[in-house]
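Only one chain is included here, represented as structure tokens and corresponding to the form predicted on its own.
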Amino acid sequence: MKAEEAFPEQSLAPWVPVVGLEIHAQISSNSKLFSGSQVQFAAPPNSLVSFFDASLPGTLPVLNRRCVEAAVMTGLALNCSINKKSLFDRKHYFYADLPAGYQITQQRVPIAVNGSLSYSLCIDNKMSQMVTKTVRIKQIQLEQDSGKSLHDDTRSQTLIDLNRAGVGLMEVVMEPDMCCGEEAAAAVRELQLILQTLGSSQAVMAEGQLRVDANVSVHHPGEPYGVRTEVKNINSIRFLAKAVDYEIQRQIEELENGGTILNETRAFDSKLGCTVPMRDKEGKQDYRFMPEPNLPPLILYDAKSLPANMNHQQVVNIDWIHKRLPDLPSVKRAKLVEQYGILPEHSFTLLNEDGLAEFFENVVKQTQMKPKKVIGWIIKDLLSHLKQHSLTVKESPVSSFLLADLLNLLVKKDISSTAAKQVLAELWKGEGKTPLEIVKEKKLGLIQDQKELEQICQAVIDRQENEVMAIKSGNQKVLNKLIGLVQRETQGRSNAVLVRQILEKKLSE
């Protein structure tokens, strides 16, 4: 939904929606932020809990170097300033899945500040019309995750799984620079791609590795921002767009009907497609922040500040990390467009599907077909097959080698594009046959005998008197119908260009 669609025409003045995001990304690390416990999704409940995670008396936190490096890497990729000195704090609140009664976070001086994220979105849902926008990043902070509460309604009890307790998180706080669900979704999708490219987070939303809180408010132009609501723990990009747009519309309707917006926390009900109240925030919660007494300040270095006699294993060097940053998605897209001459919107499709860009490049290397034509086969044919069977690119039964082999047959004019699609469908069965074997077995090779093709064309002309008259009267579009009939007659084994030439010649006689 575009922002302006959220404003009913009967309003005295248009409403301006404001959207800010807080995103928790689980750091890709073998162990937790402050303990040596393993990090593993869907492990048996409470099987990955150290004494520290369970908050047993006398246990102390030990900072995980990998988590620090992942946060620095992410901060650099998001154009942030990295603080050479950052601090840890205790944020107190009492909940069953937080054994210590506090969370270790970075409230006062986080590891990274003042960054930006550029993202692109379509205008009017047209991939060919894209606009690039930028959202400011206020800060990135390191913090530990809480455990998980499992509510058993039938027995009226809550069970606690502490496997997730203490897992390292990066909280990315975005400024309220967005105005609709589509923008929020595009920004989070770009962040997700960046995290996955860096390897700092797997960012799989279905596994809780990326969770989004959206802050939404509306106001009239020139007026202060309205009262905001927070939609918590959104675990899908599609749901994020729906939740934000619903919340904008709900607030506008509430205000236009004379109501007021409560400063509250809401949840998105994906089945009903609406947000529902969770708890109010009128009485500001006092988290009683205090410096974490068991952790010293986190000191980072760069090439200039690194002491000469310092052991490199003991410190984190910002410049060393910066030099090793991989190409980010925006750079990869630009290179794909420049190198292969494909459309910018196609570069987005290639990067949005994990492994698809590599698949495309492998096909291009192994075929004589031009990249602009290869991209059509990848996006229209391969992707539609994958989606139809709910498979990822890496699970495709048709390898890049097999697809290239098939496209080479097409380039050499051994088969028609219609026959190529039939071969692709056969390859999809994963029976281990090569494209050429399928062509021979199914007799899909192009008819090489021109006389045979001329006879078939003449037979089609003889049967289609009305169409022939229409063509001779100047309606050349009808010729396509005759070409289609010849293709059907030959079961896709005729070269459409050659068929057109034969038909044109015979109709002009």
Second form
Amino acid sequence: MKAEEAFPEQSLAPWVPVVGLEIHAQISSNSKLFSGSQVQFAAPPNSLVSFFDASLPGTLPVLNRRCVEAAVMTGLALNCSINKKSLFDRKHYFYADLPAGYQITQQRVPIAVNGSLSYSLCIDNKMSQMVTKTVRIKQIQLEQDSGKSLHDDTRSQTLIDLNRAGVGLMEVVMEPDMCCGEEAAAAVRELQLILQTLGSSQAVMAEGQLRVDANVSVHHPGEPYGVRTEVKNINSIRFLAKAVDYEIQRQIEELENGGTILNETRAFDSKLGCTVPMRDKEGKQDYRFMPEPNLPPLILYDAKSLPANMNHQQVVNIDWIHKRLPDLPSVKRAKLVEQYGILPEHSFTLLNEDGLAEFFENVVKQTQMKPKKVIGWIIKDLLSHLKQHSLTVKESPVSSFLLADLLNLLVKKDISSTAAKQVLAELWKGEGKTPLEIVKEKKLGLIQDQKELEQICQAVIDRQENEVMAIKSGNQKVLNKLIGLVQRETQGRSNAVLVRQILEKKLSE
Amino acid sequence: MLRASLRQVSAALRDGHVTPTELCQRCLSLIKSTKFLNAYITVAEESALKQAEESEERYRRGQPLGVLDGIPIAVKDNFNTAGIETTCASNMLKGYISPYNATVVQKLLDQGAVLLGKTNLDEFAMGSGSTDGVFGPVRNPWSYSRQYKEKSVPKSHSEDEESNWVITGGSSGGSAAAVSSFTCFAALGSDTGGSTRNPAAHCGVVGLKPTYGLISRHGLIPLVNSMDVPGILTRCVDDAAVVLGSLAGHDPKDSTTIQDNFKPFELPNLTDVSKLSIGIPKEYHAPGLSSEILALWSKAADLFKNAGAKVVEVSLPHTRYSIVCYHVLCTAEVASNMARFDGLEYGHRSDMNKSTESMYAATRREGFNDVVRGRILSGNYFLLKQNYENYFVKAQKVRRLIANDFVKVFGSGVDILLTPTTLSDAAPYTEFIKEDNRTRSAQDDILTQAANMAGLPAINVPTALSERGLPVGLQFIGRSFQEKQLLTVAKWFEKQVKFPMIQLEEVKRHDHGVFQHQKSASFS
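Having seen the form predicted on its own, could you now give me the structure of the form predicted together with the partner chain?
Everything in the complex follows now, all chains and molecules, and the chain you saw is the first one.
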């Protein structure tokens, strides 16, 4: 019997969730999009505000070339077509942290359009089952950030900090090609890695350099998309997945209970793990868009259109930027897999942490150990330790040089892998000792003396009559226990392969 | 001395016939004695005298900064001036002291000019009479000239002066009055729809609106960003060229300025106009054009014809849509530009503090006059999503058609267009205020507006006195960035018409108690 026949019509039609994203990435630049003020996180309030940022009458915007280049770079990395001519518009609304009463953005003709982003995610949380998906990028537009409002409820005051006002943003609009929180999170994570690789944004969500709004709706297959809600206030990738999944579930339940979905803005409450309606900004806003009259059209050139007599400092050349794009994460991963023979999922792990791939490659360069084995030490030992202590790769007390040194001792069979782990634990203390010094100090070197090892093995055999009986009667598995006991006796300073040989030989005598 | 042209007084300074301090003091005392004109909002006496002193020191060392060193000038009160109030004649900015100088102000100061003060205007430059500012209307100095008094027969002596004084035109009326009454040698105005040329025509001075993009707008508090141009008001065309030379060129702070450097020029004395082609656009024969101005216009055309120039009638068919098109574009930009005045960062803030929104509303209600609020309201209406295509986009298309008309005419071989600047001579204040600001602006901008739509350079040249003894000017419109040609022709014309100098032997007492009774001593 087919599954469909078993259930009544109503619950048989599953819901199809649809997720689109609008992502604001703060451009990594020394100065703001249209003014010379510095950009810096957590500077004293209102210390980075030019006359233009405070919208003093008579001031005019002057476009920052660096921001344009960052947007072009990002557009190219996301397979967009770059518009050779784009325009700026004013978007009007009154808000205390928007001093001019309008934001300069690119509503009509943005700088980049029609791109795509490929991202991978694992199925059922299994690293070994990864699938690659693609989301279309509708457009990337340049726009100004707003200031920050700080509400002091006890004194019923609102304080305004304009340090962020006018900082350059790239708004990346992703088409609704995703269907769950996991996909949205994976897409944003990949975008974050790309931005960081390009250097076009530092994209640290906790510092507000990457802000994600999710548009969520659900519908039945074959029917038009449902009414969508916009979820804001998402400040980590983990919360993004949670917020989207919560919202999908909420909508399904609402609809199944006969309710309707309102086209509204909701905020994600990370403490409660749910979305709540946001105080509506007095109904629907009409932003009264208008061309920005103080900025001429933004013209970009390529090798073909570049005028011969133009000062190269004055123009942005798309081809020039294209040639200088760094390897993107997907390419880097493929190269790692190909060059070192590591598993694809390991390449993801390597790129997921800033600097980890470089760390790995440095270790590989300095050791005779095979990359396939090195990766285990990197992921199982180094990374888990860093995570335990909330350290970044760059903050690791064990340098790639020290780790390579240690692994070399292992390769040369100077120490056992058990001992190596002990040495590593010592190295974490960061006391400046070399692995060899630790080995000597703690006497962790493998027992090189065959006779000494044989004596220890004999002593173990003598003590474990039952086990010896078992082995002799054919239960070879018990041999491992004896090997373990020898290891314990030698405090990990014995070569397991050698010990097995000695024990086997002795027991067959 | 004060009646001299800028170039003449500059020569006098160089030759030591007068010192910058003496000159500055004489201007300041004339400003005081002509205070009833209400030309100035702020007189920066202290800083002006200090600048004059510094200039004097440079002359003493024999190292003046150039032609402008020591020259007293005035600036319309919608240009930012560091340390001196910038009000835009609005409650919104009363008491506002900008932390920076507009680029044009900085350039003048860098060349040694002495900034006497800030001149009156219509609130935020919205008007054509200089009657709608929070500091009251500007009076046209010609109201007190012998020429006007002789021609206009007073009904009864007691009422005449109070009811007969005429407006300056606007919105740069304070600047025009300041130059016309000899309190300064040059003044900056701004020109969005005729705001420099219109008062220049009514006050009998030269008013130049340069090509859009030739002079930086940085620091000019905007009316319509895509049409605003700093304007230059002087006694003669040569002086306008001097000031233009000191202001023009690329400004990194204004992305709409030309990229190339501007080369200042001196105007040649044209002797032969036979190679010139002067266009007479028939559409400027507009309804309401006074017969005497029409006659003057055709006399001027004849003047060129008789001197050997080719004079051709041309057509600018879309100019008639200019005013209605301007209304949409101007109010839309006004709505946007005025959004920043919310009482938070600077300017007036209402005491109303029930909520941020109510504070915004009260601040803007208290800060702006009806004219400004009216334009904000219509501008926001035109920008609404459902109206944008029908109004704003359409108006932009019409603007392109208007500009293309000029391209065609200049493409056909015409060098310069000759038109009237205003429909009539200046109206008495009591007449003028019978119509509202909007009606007035629509009428008064009709002949000057299109040049702003097209971004073209245009200049008012004082031509003759009307039957009532008031100045009438004609306008020359040139090709984009062809200021030299435009001014050269204007200079030739200026020389032919020999416009009479204003005769203000004394400034009459005002017996109606509104103004201080002061006697002018120094019109010599």
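Note that the rigid core is defined as the largest set of C-alphas that superpose within 1.5 Å between two forms. Quick caveat: nothing in here was measured; it's all calculated off a predicted structure. Numbering follows the first chain given and starts at 1.
Q: Using the rigid core as the reference frame, would you say Q464 shifts its C-alpha by 2 Å or more between these two forms?
A: Passes the 2 Å threshold, so yes.
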